[in-house]
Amino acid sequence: MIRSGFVSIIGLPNSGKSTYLNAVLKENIAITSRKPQTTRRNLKGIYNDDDSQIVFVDTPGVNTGKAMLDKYMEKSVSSSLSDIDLLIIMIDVNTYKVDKFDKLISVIRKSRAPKVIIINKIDAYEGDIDAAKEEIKIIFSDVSEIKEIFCISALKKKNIKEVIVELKKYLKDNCRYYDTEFLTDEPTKKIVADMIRQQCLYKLDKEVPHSIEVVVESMKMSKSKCMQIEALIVCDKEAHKKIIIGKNGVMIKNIGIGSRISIEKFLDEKVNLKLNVIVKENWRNEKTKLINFGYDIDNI
């Protein structure tokens, strides 16, 4: 009999939610970086094996930003808490002693679903993991319905399979919601756009990556069987545009090379990528611009 259900993943920025999802799916459908606001939308990742289907919902990191985009991400997290079978609370074991969990705990309390804590990044932890586990248990002692605590390394794929076995216990349905060939229901254009934004996160410093949005304008297969992709990198300051392009166009060229490699691997197609950079001031605070960039502000 098939067991199936929906499982949301919630945590502070950089706790490893997207890395965990990629490790479970064995495919990089969720972009990752060490910078906050890497994940801006809820993203479904669909895990299948012989006897189960788990629809994971990767969410933006819980934050306290004031821009309209930050408020959108906050609502995205809250919307992921309804109609789920299980809530995963992702914790970075290397930062839990200095992290502030008040906002995270207040959000978690909105969900009546059973909850498990996954302590991540144990591969880089030099302390006593059992002691850390007990301290984290105390931090979340006032949160109801926490059933179990697991320790993993999403990056090193340690204990991933073992945790999946345990998560299956909380699945309530007995049907597959999606065909087994699907890893996500996200449109291909959005995944490609995020892969380009990931390269911006990797290669650009300071506040510049936070001002960036990427829009894929077209994807067409040429007669030579090469995928022709045109995309816009949008930033909110003229000074940032100059940084993104770089001296003699070196930075935009490097972003393009890294993006093309990732996209070709994802699409399993030869890719010709054309990038342009434009400025749209204050786009993170304007509803119309956010909607134009695909943020469903009204329906979240």
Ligand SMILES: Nc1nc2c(ncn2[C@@H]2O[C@H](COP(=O)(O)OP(=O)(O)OP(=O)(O)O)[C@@H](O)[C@H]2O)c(=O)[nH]1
Given for the second form:
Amino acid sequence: MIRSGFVSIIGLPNSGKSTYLNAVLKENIAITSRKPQTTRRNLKGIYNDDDSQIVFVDTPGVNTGKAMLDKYMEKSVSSSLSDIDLLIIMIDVNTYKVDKFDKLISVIRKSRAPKVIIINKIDAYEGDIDAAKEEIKIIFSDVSEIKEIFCISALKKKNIKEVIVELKKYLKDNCRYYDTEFLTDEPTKKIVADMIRQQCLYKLDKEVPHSIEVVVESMKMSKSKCMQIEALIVCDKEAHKKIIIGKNGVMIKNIGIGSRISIEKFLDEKVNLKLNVIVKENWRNEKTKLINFGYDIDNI
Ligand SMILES: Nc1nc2c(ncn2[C@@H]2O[C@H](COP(=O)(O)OP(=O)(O)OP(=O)(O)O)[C@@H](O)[C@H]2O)c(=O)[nH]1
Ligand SMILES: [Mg+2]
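Write the structure block of the form predicted in complex with the ligand for the protein whose form predicted on its own appears above.
Below, the chain from earlier opens the complete complex, with every other chain and molecule after it.
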């Protein structure tokens, strides 16, 4: 018998939810970036040790966008609240004074699960951390079942192991839900597609990366033991397509190089990546297009 359970991580965009998941798993399965709305769908990350298994669910940042894709993301967050053993509320200590928490609070109030607050990015904070803790406690004083507050740096991997020990208190005597060899139940093609989207988030500005979806069309191992990957970068305007390709194809080439490096690291294989860019107007607002990309708003 071991201790196991489901733990959802929710918070505002950019608070470091995905970075925390990667730090816990010691593997970059969740994409991260400085831009908000990096994560678009719930992603399971499975932590194992000798006496426990924690199935973490990383979620999109709680936001107020109006497109149908934003509604999908919102629904994903709500769906992550059911049947869980613990809810982690992730807060960026550097922005809590200006952040708007109303929407987040209204979402987490729907959950009766025990909750802990994780205050993240303490490496970059110059103020008094105990004072911040007290103020954050007051912001969330109307939310029931908040049990503890922890302080970490997900980026610098500070306090990660110590917090895992504390989280285990909320698990139940149980079996493992997943084999220990699995880090996630996400298909490899989806993770690879997200790695390409991550490069788009790094290299493109303003609204362009937010208009992008990436679809991996095929992955095949060649005779020379090189993984051949073909992927589509979908954007929603001709003008964006021009920016993504760049002058003389320089931008798409850079996106390709960065993507290949991270995919090779993840797959531990040599990779040959072929990228194509296409326009699908208004895809973020059209149900059938969203469903095609795996954002099935009716079946989360
Ligand atoms: N200094 C510092 N930066 C961090 C830390 N954790 C995350 N970050 C940075 O914060 C930014 C956002 O991190 P993400 O993990 O993508 O945030 P998220 O909450 O998953 O964001 P969404 O998916 O958009 O909701 C990235 O640039 C991270 O490198 C930390 O502990 N310290
Ligand atoms: Mg994220």
